[in-house]
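A single chain, nothing else alongside it, follows as structure tokens in the form predicted on its own.
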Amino acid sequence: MLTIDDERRLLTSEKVRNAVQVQSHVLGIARQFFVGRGFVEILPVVISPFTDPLTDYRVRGEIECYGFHYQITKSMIFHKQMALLSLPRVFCFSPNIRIEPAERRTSGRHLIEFVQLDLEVRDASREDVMKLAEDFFADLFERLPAVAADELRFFGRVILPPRRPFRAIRHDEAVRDYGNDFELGLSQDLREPAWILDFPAESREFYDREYPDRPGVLRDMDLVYPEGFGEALSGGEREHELESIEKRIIRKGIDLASYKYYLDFARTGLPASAGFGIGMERLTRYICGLDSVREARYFAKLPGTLSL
């Protein structure tokens, strides 16, 4: 239930204020890093006739405008892929709406509204964007102590640049060692970030590209933070050929009509690409050592609650 006293307490909290100041520094460093690597920042898309299905394409926020039906953006995956027709490297700080189950309210990791640093690179491989992500985190953690010294001192956090290349673990190895819900168990055992590679196709979305010689296995990846902070980013290579996209949509049990406009676009040609998204609130939580992403932004919206 929404209480104004609770919202006021968070807005005036010293902890939240310091976390938001750290986040502001992170946004600035990220912009400098990616622009320096030849990326162009594009503006976010908030509503569209189609958006990321995210396992269940039926769970979506919708609005009607001029008699047309729009969905509220869950991620910029399709729009950044299409933007590569004009620009070879794009990034965006994209607001995402994801209607999470109410029981995730206490996870510390889930919000129904959050912001991703979302990027895509034309003609890139998974390994290309993995190296890019490693370089970004190394640059961020090298530069952040100089500009956010007071805030990091407040939180008692010392974040050192991780060693590169990051450790890589196959999905089947993670499941073997930690079970199907491996993310938090693995994260608690890590002392530096680690990659999870090669997820099974049934566990991810239709736009993640399959190995040509390993049907059912995807050329994708997640990055997992250490210290129990969980997922850092998710990404991979993209399906871009119309026939492959349609086959994957059908295998996921999704009505092709739900993605008519995207398929019409793919019919005229999409570039090969790879990319990823980094949740800014989760990154802030990790840097500051926060208990919950609710403390990593103003006006945070937990699943199953009403918030400003």
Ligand code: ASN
Contents of the next structure:
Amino acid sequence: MLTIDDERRLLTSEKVRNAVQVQSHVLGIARQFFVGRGFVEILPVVISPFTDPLTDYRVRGEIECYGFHYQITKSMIFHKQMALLSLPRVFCFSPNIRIEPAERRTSGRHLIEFVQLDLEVRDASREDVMKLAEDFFADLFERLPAVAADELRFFGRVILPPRRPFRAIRHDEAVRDYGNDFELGLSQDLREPAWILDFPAESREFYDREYPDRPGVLRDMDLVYPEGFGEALSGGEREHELESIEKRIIRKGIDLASYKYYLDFARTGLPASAGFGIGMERLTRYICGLDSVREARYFAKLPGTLSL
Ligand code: ASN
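I would like to compare: after the form predicted on its own, may I see the structure of the form predicted together with asparagine?
Every chain and every other molecule in the complex is listed next, the one we just looked at coming first.
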């Protein structure tokens, strides 16, 4: 467990302060970039009767209000989809709570509370949002050195805009070449970010869309940072028709009743869409070359510990 002295040391360290300053510039550049591309920023949803299933996170964060059960947001996936009824492009700096297994405390990549830049685009394809992500990272890495020169010098980091389009490999190729821990294996081999495409349905949640002509394979993607920093973003096209959503929920072994309100909403119509989410602490860790996401924000909460 962290002591008050440890918390104080971390909070006042030069390293964390510089990382948070870099992060503040990243947030500003991201806002400008996405607003410039026609996005509207929406406020985060923190509790709802439903959230991302993320079934490998064993404990569900629940609170009871007025006798109703609310869940604490693991991701805003469904609310992004629903917001597209009003606006064609939305983004949000969305706080997520995921009760990770305690063994992940030392991974350097996991926090139980983190923020993702989560976005969704109506009527977009996976390729549309991949292009958008590539343009965003190129813009960010072009502009950051001018505004965060002192901080980047402190970390000794030179982040160059990556070449576009990024390299892409299929999930089955990644597993063949790197085994089960393929994201980390691939990441360690990379000098520039790369995509992993076409995850199998059993390895992802029910909302990523299946190829209509390739059952069991998804129109989704992850982006992996170079130098062993691991996953940068995760996203894809979405299931939006009631029947397909129900089929996918059942195939996951999830009780339809636990998604009653989402399904009731989907019955009234959801737009086709694609989107992704970028973990802000992981992005900060990569830019600053930090050992752990614990140094990439104030009040970082590692799995299995009590933190302020
Ligand atoms: N934000 C991710 C997406 O857009 C979902 C997640 O965080 N689980 O696909």
